[in-house]
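The chain below stands alone, shown as structure tokens; this is the form predicted alone.
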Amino acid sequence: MLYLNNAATSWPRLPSVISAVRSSLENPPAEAGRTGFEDSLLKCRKAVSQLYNAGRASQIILTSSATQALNQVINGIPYKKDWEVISTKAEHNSVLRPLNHRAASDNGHVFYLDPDENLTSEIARNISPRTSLVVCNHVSNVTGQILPVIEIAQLCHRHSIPILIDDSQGAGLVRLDYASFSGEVYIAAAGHKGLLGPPGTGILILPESCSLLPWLTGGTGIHSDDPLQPDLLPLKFEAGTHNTCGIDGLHAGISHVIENTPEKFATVRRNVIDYFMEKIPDGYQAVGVTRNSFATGTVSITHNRLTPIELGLSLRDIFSIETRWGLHCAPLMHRYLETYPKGTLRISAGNETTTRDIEFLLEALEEVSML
């Protein structure tokens, strides 16, 4: 199989990740995070902190997914009366649905802005005394477009508004230097994409001083006599038993990224998608392409006649090429791109994708268009 669905989950798995998960399962449990020695959780936190230049390891919250991390912030931020949140149409359902649920239950209002070149100025125009949070994707999972989150974070700092950045597509490929941010900045990311870890892992980076309240509470293994969740990082936001084998795998994946650098992997992915764009067959169009697309190796295409599902099923069933078709959990982005409701065929390269792989894809697309 030629696997071109890395924007969903990176594959193939690294041998070091598989070995780390296996070792974690085979060795006796060590009560990770609840003893005095440097356990696997702390090692993973330090790796995340190194990758993002994020300061103290206690500011790294280990979660079951980016979805959990995003929900923690969206549901944990203290909202103002008659609150408003500013977000974008580029967001994944892991942002859209928590925001929409919160607005429906709280009588709040969410502004979803076009992710175009005017995004920062439009956010500035929509800020009001009721603005309680800004939520912004770093990289679109549909088009690979990079959004100006650094500029937006600076704007939020000037207005003393927290910002939540969904870095699920950028993590491990497009650097964010957390130490360069000012103000109340939260970064959430999935572990199973560019960070090369197993599914069921994620991260949340917190400012050292934040207004966030715990969304999930429960056992922590220590401070057991406290009636409330301990007010101590990272325990305040890590209730329950950790996915230690997944976290060991995530640590191995992030270590591989640090050793090879995100820039190296981004260059590999961008080069093969640039090659694809040079030779894209007649009848196919790339959608949502901007000057900063393709940095993560993702492109969405449509065909003059065939639907995305017809393209995707043909590539899979005839040529054993795995892509992704449909709305990609980002319905507002497709309305913005005018590809709703059928969506697009998404091609997302990995760190080992070659131009020879792309040649095979191009030949397959040519043949599919003649069916």
The other form holds:
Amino acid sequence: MLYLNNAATSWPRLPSVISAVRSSLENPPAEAGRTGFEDSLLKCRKAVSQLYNAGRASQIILTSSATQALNQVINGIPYKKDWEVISTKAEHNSVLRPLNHRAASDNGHVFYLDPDENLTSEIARNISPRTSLVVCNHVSNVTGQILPVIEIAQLCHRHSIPILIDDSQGAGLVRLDYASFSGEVYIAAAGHKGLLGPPGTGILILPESCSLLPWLTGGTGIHSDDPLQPDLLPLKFEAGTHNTCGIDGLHAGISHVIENTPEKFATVRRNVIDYFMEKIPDGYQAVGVTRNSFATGTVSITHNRLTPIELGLSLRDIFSIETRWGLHCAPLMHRYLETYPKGTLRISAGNETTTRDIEFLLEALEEVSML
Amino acid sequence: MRIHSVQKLSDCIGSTKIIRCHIDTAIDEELMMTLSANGELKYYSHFPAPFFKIKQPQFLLEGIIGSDNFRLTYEGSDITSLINFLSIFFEIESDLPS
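For comparison with the form predicted alone, please write out the form predicted together with its partner chain.
Starting with the chain above, the whole complex follows.
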């Protein structure tokens, strides 16, 4: 099988990740606060901190997914009266749905702006005294477009507004230097994509000065007589038993990224997608391509006649090529790109994808277009 | 021959209606020819997996020789004609999507 769905989940798994998960399950439990062992999660927190240059390990929250990390911020921020949030049409449902639920239950308002070259100035234009949060994708999961989150974070800092960056697609590929940020900056990311960890893992990086309230409360294994969630990082935001085997796997994945560097993996992915773009067969069009689209190895295409699902199923059934069709959980982005409701066929390379793989894909796309 | 399970294939919002029917036998060329009665058959035997498609007025049937399933793409909400067609060749043991 040729797997080109790495924007969803990285595959194949690294042997070191498999080994770490296996070892975690085979050894006696070492759950923080619940056994006599030391915090086995500390090494993973330190690896995240190293990758993002993010300071103290206690500011690294380990979650079950990017969705949980994003929900924690969206539902934990103290909102102003008649609040407003500014976000973009490039967001995944893991941002859109929590924001929309929050707005519906709390009489708030969310502005979703076009992710075009005017994004930063449009955010500036929409900021008001009621703006409580800005939420912005770092890299689109549909097109691979990189959004100017550094510039937007600076703008937020000038206005003393917290910003939440969804780095699910960029993590492990397009470096964010957390120490270079000022202000209240939160970064959420999935563990099973560019960080190469297992599914069921995610991270949330907190600022040193943090106004966030815990969204999920429960057992922590410490301060058991406290009727409320202990005000102690990181456990303030980590109620419940950790996915320790997943986190050990995530640590192995992030260690591999640190050792090889995100830049190396981004170059591999960019090169194969550049090669694809040079030779894209007649009848196919790449969608939403911008100057910096291919750093994560993701490109979305459409065909003049065949729908994305027809393309994807034919590639899978006939050629054993795994891609992803449809809306990619990003309905506003597809409306923005004018590819709604059928969506696109997304091709997303991995760190091991070769030009030979892309040649096979190109041949398959040629054949499928004759159907 | 039996259809023992039917899987709905999603394009996120259901704008394209596609189901995959799993049958109790591997499709061979004889079955392909039988299914193509009154339809327009195209057979791509040179593909890595020998692929065929049969166009009928109400739907499109696509499959791989040697595989134990085929896909049906249909339009509209009424699948009566689909059920009628399948009933000619198969005993249907699974609910079809409404």
